[in-house]
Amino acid sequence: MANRWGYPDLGFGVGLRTVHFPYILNQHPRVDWFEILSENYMDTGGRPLYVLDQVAERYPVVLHGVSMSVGSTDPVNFEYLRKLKSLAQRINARWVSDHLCWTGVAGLNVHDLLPMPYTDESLRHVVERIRVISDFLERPLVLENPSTYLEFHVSTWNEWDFMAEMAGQANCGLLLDVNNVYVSAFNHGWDANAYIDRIPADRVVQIHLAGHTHKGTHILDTHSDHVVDPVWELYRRVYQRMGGIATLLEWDEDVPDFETVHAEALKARRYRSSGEIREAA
């Protein structure tokens, strides 16, 4: 099922990481597309921006941020958005994404993706901010479900229904992080399959896959290893419901060589081909 904006299924991509710059520039690997961390290129020049320009000339690129702070009570940071918009235009970004979270208060960025309470009040708040941000960027914003380690007693919505309602009211896209669904479901005792089944298929623009660190009592979203089998099975479920969606493999700690990361991303093709596509609910 296609998303409502007609954003394409770009295939199977990987994150652009500095350790792989020489390999990418010299070998021009046959990767479908790259995702870049927005903040790494918004206030820099020199070699990083040179490499990004070279990559963007050859491959489709999307922007993924960690500092938009959509859920914050601070005023919307239009200087940040101005830089983000300029970067998106420079590289012809296919879309721009961030997270459903807040990252600081009183102008202080704590460099972490902090969870939100899911209430009617927070829904109204975040919907209004998404509308303002999307209007400024002149494109739909795409928001990712975060991995979380605590819940708020005041929440009156579960996460998946909150995200579905938010996407509908704000007319935004969703980046469905399948690993985050698995991590949060384990940490909080949720039903990961129910989560997948309740997300509106026509809002999903992109998928994330990643490895994590299982600590026994809880899971940390570390992006430091191969994707585990239960996450692959959730990905198969997503594909059966929604069809082909641009899929990105994240590997951000203990990063191996490019071939290993790319091979992990290409495993997604196997899970797409191993089951029939059913009509989305």
Contents of the next structure:
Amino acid sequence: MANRWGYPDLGFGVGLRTVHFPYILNQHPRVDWFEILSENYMDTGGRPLYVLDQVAERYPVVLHGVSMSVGSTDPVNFEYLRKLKSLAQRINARWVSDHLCWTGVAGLNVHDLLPMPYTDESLRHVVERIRVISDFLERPLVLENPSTYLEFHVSTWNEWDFMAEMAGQANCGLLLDVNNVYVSAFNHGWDANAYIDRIPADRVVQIHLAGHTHKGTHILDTHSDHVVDPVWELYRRVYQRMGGIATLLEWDEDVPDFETVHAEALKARRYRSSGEIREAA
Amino acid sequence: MQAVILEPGPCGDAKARRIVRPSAAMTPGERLEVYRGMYGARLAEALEADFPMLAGLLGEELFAEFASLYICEHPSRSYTLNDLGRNVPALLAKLDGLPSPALSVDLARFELTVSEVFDEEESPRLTTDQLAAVDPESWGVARLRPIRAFRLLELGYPVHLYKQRPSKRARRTWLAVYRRDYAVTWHSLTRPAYGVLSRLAEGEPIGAVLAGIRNRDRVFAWFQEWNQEGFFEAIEVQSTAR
Ligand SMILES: [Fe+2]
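Let's see the other form, the form predicted together with the partner chain, since the form predicted alone is already up.
And the full complex, kicking off with our chain again.
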């Protein structure tokens, strides 16, 4: 089933990474699409932007940020949004995403995706901010479920219901990171299948897949390895429930050659072909 | 949450217990520590990526110590990590007891300059047609404008050679650090050439810079070389130095 904005299923994409620049510029690999980390191109006029312009000429590109801090209590950073908007226009970004998290407070930035307490109050707060941000960007914001390593006593919502309610009230899209569902479910003892089943399919614009690092007591979302089988099985479940959705593989640590990363993304095809597609309610 | 992550020093488990739920395998304090540990590591890694030669000179342990001190004194206040290290040379200069203090500062100044030049806006390059179009009468009052991705450095060590030959021997060094074809590169200058180039780059009229120089042919040869390297983006005959 399609999302409510008619954003297309772009196929199987790869996160654009610096180490692959020469290969991509010289070989023009047949990749469906690229996702770029917005902040890596917002404050530079040098080579990254030059490469990005060439990539955007050949491939559909989506912007993915880590610094919007949509959950923060600090004022919305319009200077940041202005740069983000102009970058999105420059490369004709198909959509713009960030994370349901906060990255700092009182002007400080820890450059991490910090977890939010899931309460009625935080829901109101984040919905209001998403509206302001979407209005400014003149497009629906797409928000991703983060990997988290702790939960708050004050939380009264579970994450998946919070995301569903937030998306409905703020009219935003969702980027469903299947690995993050798996990681957070392990870390907090959640039911990953129930998580997938409660996410409103018509809000999901994009899927993320990635590898992680298992520490025994908890899992870290390191994007440093192949996707594990249980995550592929969750991806199959997403497909059976929601149909084909633009799918992207993230690999950020110990990044192998481009073909290995691309091959990992293309594995997703296998999990799209088997099983019945059930219409989501 | 904000306090327990950002606050320096070990955090009490009692405080964590009030805010954070335990998991089956971890206490609230241990769960918070995951975030706290990643914070320090992430910013130290960002500094090391921008200052690899400094990190090599100081060694792993000392650089890690320096990085955590730096992050305490200059925590990030920006959504970008691009300019996280801008106070590194200044903080190094304030520290006592570094093994090679002057070399450390010079390496850091050089590496910071390389980062700045990498990210600067791209500029057009001054063409021979533009030069030919300048009225010979106006040369004296004309001013050159360097490209945005251009910096001059005066140093006590040949830090541009350090990567190939890590030597701690001091030698006065003058460099133009600039970008060509989207790659950062540098050009070693003699002291007199540095003097002329820095006055031109600051927008002094060409006539004023040449006044008092006897060997003008040498200056013209330098200029030709500099312009071939793409140091300049424009020549302005009106007094509109930026
Ligand atoms: Fe993700």
